[in-house]
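So this first bit is one chain, no partners, the form predicted on its own, shown in structure tokens.
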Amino acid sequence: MTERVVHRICPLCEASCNLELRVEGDRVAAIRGYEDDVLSAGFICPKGVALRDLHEDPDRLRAPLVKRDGVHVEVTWEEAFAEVERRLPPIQAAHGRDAVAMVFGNPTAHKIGLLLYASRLGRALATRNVYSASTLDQMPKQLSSGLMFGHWLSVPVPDVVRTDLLVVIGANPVVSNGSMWTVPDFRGKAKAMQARGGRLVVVDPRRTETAQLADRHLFIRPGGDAFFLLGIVHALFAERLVRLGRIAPHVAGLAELEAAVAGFAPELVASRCGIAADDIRGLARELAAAERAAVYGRIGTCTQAYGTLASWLVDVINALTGHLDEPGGAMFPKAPAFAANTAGPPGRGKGIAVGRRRSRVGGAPEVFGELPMGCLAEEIETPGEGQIRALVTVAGNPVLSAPNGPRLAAAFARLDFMVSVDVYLNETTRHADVILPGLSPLEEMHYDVAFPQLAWHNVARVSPAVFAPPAGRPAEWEILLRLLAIATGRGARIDVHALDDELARDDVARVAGPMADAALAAVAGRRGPARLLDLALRAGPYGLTLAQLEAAPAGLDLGPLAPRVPEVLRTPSGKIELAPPQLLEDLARARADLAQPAPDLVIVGRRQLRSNNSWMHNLPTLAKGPFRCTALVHPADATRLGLADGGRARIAGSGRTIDVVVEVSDEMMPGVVSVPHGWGHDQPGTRMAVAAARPGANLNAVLDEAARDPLSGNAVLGGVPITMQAL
């Protein structure tokens, strides 16, 4: 048997690995990293191995379903589609086009046909409600980003590889390898960091396996991350140590700053986030000191009331510190390709616009262009105009993913007419009408849209597909195409390579103008996600053509992260702005919180390196072993509580209980209990034997989907007070 050797990005985790796969005939042999890729160079983890197993996976899904007398059943493609065109179009007819909403799961930001052509029908259908992934995970950062830096996705992120100090809050990169950070393989890079003196410092409520490896870890009371950084920045202001550096001229709100947190020094803030004042001083100190420096805060700081808050003074300290946009600092990637902040005029831009219309029942602001998932089942539920009747899910398992899932699960029931982009029959594609399956990873071409925006170094990768896609197998962006027309009246049958040619030319001569015919000549050939690629890969900050990624399969090395304000800014003001008037209007809600006391118990979530996603639950690679659904107990609480390691305990919030597995551990703070995300694989109706053998609880269905951060919309998924007790 001919065998040969490829190389694949890994599509599972934002770490965007490149792999090496050896190949016999129409099978994947084995797989490794690949050493020489300019990225990863070599590091690989278990998700990575786990493709084999997601190809070869008989529990995915290979032909349409649609669901006849209650029960899924494979129909042709012709026959999928005619009852999607049978039964969307009268909705929209006789309800408008609100009538019909989009949900968009983690999986979408992987995969460039899915990522591209969503956002294509999304506009197509013109509807206000748009629900996605985002606000149930990093829609604070990209909101905060927004109003300091004028774009969503303006993220500064730490230049490991250069760095003095690290402060990591409410992460845990050595298991995510980076979130909202692509950082393959930061273990490795952390230790580098520490062996030429450098130190890094974790605050987190539980010792983690990144806490494991910090020279220092601080727990912090769940929720109490805004508090923490309020200190720190009234510190650096009360002992004179704000500085500014170079970005100085290209700042504005210092003094508004200044004035705004006077009330939060660090020993009013220390019972609140559980962190000593003299810590929160010499931090604060330390940062100062440091040559180089960067604070970086991710999920934790995220899901929680205060996210925009936390994720808008993580990016303060930077700048006063001296370490926003400086090497071993927090740095803005330059991206090859899709990246707003590297086109149009730089230095200055429209910024970002919130809260262009309201959610119709809870009157939730739109943020991004989506609003509040916790919306999304009172919308379904409650009568009148603008009520949802049709749902188009691409990607995404909210019933598993998002709080209170029971009731999502029974909005769900009630519905007119549901499709569902994905290749599983989950706990949320079990209530569509119709299921159309994407091809294997293996079988498409793989780009990063995002990832290199939020990159630890800047470079430019592709990879071809591995196997020839099945014959009569579309792919996702022909089966978003396809659905696309029949949203708009032009019909399933419509010839789908003219359609993507003609959205196309449409797209190259808004941008284009004149030029709009040479453009689209010099990618003649390409089409789909391919053209779209080629065109901005032309088009970006460094001119490259997709054929020059083709010729590399270990990328283009475009170089370490440099200095980029002020060209990076999109602000109208053309500066970064230190005290936006949102964020300085919801101080009011923290300094009125000041004095909460801590609730006897909460519970917080926890990353796994196997499971970050709930359908990795279905691979056996990733599923073997010990059971990871466990409850995380301090020692003193399991004796407070009767709990006993092995046992089973109830966990009640928010009127609803979840039955888990007591792991006592003292990784965890005192009051603190921590239950990892998407589990719950015990619904009727689904096909993934391989978690169902093992389904844990969910996490989400004890929290309450009404509890948001305000100004983001993103849900509060820490922090939450629970009750305990042994079963």
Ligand SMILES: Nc1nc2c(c(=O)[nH]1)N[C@H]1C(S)=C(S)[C@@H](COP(=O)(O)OP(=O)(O)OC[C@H]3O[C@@H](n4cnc5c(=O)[nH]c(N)nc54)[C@H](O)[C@@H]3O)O[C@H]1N2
The other form holds:
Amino acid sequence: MTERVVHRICPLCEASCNLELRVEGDRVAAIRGYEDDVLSAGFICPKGVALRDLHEDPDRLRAPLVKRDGVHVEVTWEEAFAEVERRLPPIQAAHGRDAVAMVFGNPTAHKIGLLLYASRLGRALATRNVYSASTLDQMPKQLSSGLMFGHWLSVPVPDVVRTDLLVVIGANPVVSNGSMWTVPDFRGKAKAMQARGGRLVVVDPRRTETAQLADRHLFIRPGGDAFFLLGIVHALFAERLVRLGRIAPHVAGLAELEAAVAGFAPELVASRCGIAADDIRGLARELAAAERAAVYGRIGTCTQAYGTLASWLVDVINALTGHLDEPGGAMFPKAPAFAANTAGPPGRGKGIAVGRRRSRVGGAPEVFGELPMGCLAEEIETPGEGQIRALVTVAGNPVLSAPNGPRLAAAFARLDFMVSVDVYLNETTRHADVILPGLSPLEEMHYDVAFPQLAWHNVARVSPAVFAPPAGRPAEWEILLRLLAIATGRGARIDVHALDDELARDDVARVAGPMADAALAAVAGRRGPARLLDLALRAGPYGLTLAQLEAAPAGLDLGPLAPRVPEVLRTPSGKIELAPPQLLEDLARARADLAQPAPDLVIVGRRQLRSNNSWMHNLPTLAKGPFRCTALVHPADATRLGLADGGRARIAGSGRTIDVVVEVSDEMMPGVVSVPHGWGHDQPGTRMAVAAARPGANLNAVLDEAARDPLSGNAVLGGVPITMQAL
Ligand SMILES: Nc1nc2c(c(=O)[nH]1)N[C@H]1C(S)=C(S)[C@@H](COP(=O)(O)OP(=O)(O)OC[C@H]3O[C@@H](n4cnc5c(=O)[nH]c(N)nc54)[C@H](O)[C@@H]3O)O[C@H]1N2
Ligand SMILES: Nc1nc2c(c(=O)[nH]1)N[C@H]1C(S)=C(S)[C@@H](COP(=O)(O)OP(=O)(O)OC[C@H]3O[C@@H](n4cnc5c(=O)[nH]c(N)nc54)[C@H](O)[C@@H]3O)O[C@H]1N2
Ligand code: SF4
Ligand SMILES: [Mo]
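Could the form predicted together with the named molecule be given as well, to go with the form predicted on its own?
What follows is the whole complex; the chain from before opens it.
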């Protein structure tokens, strides 16, 4: 048997670790971290090891399924596409383009074929009904970054290897391995910071794994972040601690900002956020005094009613304390390809637009081309012009990942047609009439389109496929192109490679004009995502080629993060907008809410090392060990409510209930319960034997799909009032 060692970037989370695989014949014998990698330097987590389980999982779909008489049966690819062609175009013809909706899930962001080609399909469908995990996740951060810096992905990240003070709010990177921040081995980097005298401060309603590593942990009342951060901004102004430093000439709105935070002194916000005024002032002074410091906020600061305000204030504080765009502060990575903030004339741009259209039923504004996931069910259920009658899902499981999943499941069941590009028959895809499975990640090349734009260090890395795809199996980009051909009336039998040539030619002609032929000739011999990548690398800020990346399996080191203001900006003013009018207006909502008393009991989410949202509970190496879908309850709450450790309890919220196992823990802030999301694998008609053996409960069943941050449309997933009683 031939044995070989190959390298492959892990597609499972944003850390993007490069892994070393020992391969024997057509089997993976072992997986470990690749020590020479320029970004991840040997780091790996249990999910990376589980890539082998994923590759081998007998439940992972390898052939398309079509639902016949309520049961999913295997069919050929021709039959599957013929079924789509028989059913989708008539719905478009009878009811218009908006009658077909698209849902993109999290893995779309991790696979170049899905990301580049699902957006092609979305454009071709030309529907207003586009939904994604972004409005369950980071849309507030993208919106605040867009308003401040001019582009949706111009998001500053902590320069962790040079900072002396890192404040982490609503994130648990020791477990999640970082998000909107590509930072493999966060723990090692945090410890190195502490070893050189730096401090880690964590603000979280749970004493998380990251908080346990911290020099200081502050409990915060869920949903209180905007108030806490406003208190810091107020203190910075009131105590004359503001110093913009080098970016001063590039900043607009300082006076407006100072006026707008007038009513938010630390003493006034303290009870709303659950953090004492002295602690707020103390942190403001510490940040202002630190030579190098960065504030980082993540999903806890986004998935709440003031997500956009909180996301904005994080970067406002970085700017006011002289730490934005400075080494050791919050900096903008410079990606080798696909980054809008390296394209076009530097320093100024069109900025972003929101609300170009509104959702039909709820009137929610479009943000970054999408409508809030919380609007999807009502758009399917409500009759009238523009009602959704057909759905295309790509790598998404909203029945478990979106608030009020049960309502979504019922809505999916009444669609005229649903097609899912997905690798499992799960809680969402069981409603699909056709399921089209992609390849195993190990059978595809890999390049991270988004994450080099968010990485702790500038790098360029690509991985070739580890195994050749099985004969007759299309790649996901080919599946998506065939769907595109069906949706645009060109038929299921189209030559997808000719179509790909045509689309690539159109793209290049748009950006390269008369140089298009030369640009295409340079990448002749490439097709699909690899061609688009080669074109993007060549047009990128380092002028690289795909061949150069292929020749460097450990990656190309493009250097530490470097200051980019003003070149990175794409705002119409050419300035960093510290006080966007939409955000100042939204402060009125916060002001009116200042006196809101804390509910008796609220629920928040929790990520776990051996889990990945809703879809990796079927992999044996991850699923083994103690049952993890537990509700963490503070001892005082447990006593008050008569809950016993290990006992069962019923959680009621938003008019629905789930039953959970209680784990009494003083990690929790009193009055806050923590339950992981992505569980609830007890639906009939799914095919995930390992997950079904220990299904857990769906946290999102007790959350409210109508609760949103009105600016970004992002779902409120934390701080939701619940009641709990022993069973
Ligand atoms: N209450 C609560 N809810 C949450 C969160 C929370 O913190 N609390 N977090 C939210 C966040 S941040 C996110 S990102 C979402 C995630 O929610 P989703 O976007 O729904 O993503 P996953 O749950 O990861 O489900 C991934 C889907 O993609 C499929 N899949 C896996 N690999 C592939 C592949 O290679 N190709 C294809 N085509 N399909 C694949 C899986 O089978 C599954 O159906 O959940 C959100 N929901
Ligand atoms: N192992 C593992 N890794 C993952 C994932 C996974 O499911 N498993 N999911 C991936 C995905 S899709 C994402 S988006 C990232 C997310 O990455 P992180 O943002 O690091 O996500 P969490 O670990 O959920 O951390 C969120 C923290 O916010 C806290 N919190 C809840 N409500 C509030 C609040 O109102 N204010 C504050 N300040 N804190 C609050 C929670 O207690 C929790 O500790 O992780 C990714 N990585
Ligand atoms: S940290 Fe993320 S990228 Fe790294 S091995 Fe684990 S899942 Fe894969
Ligand atoms: Mo996410």
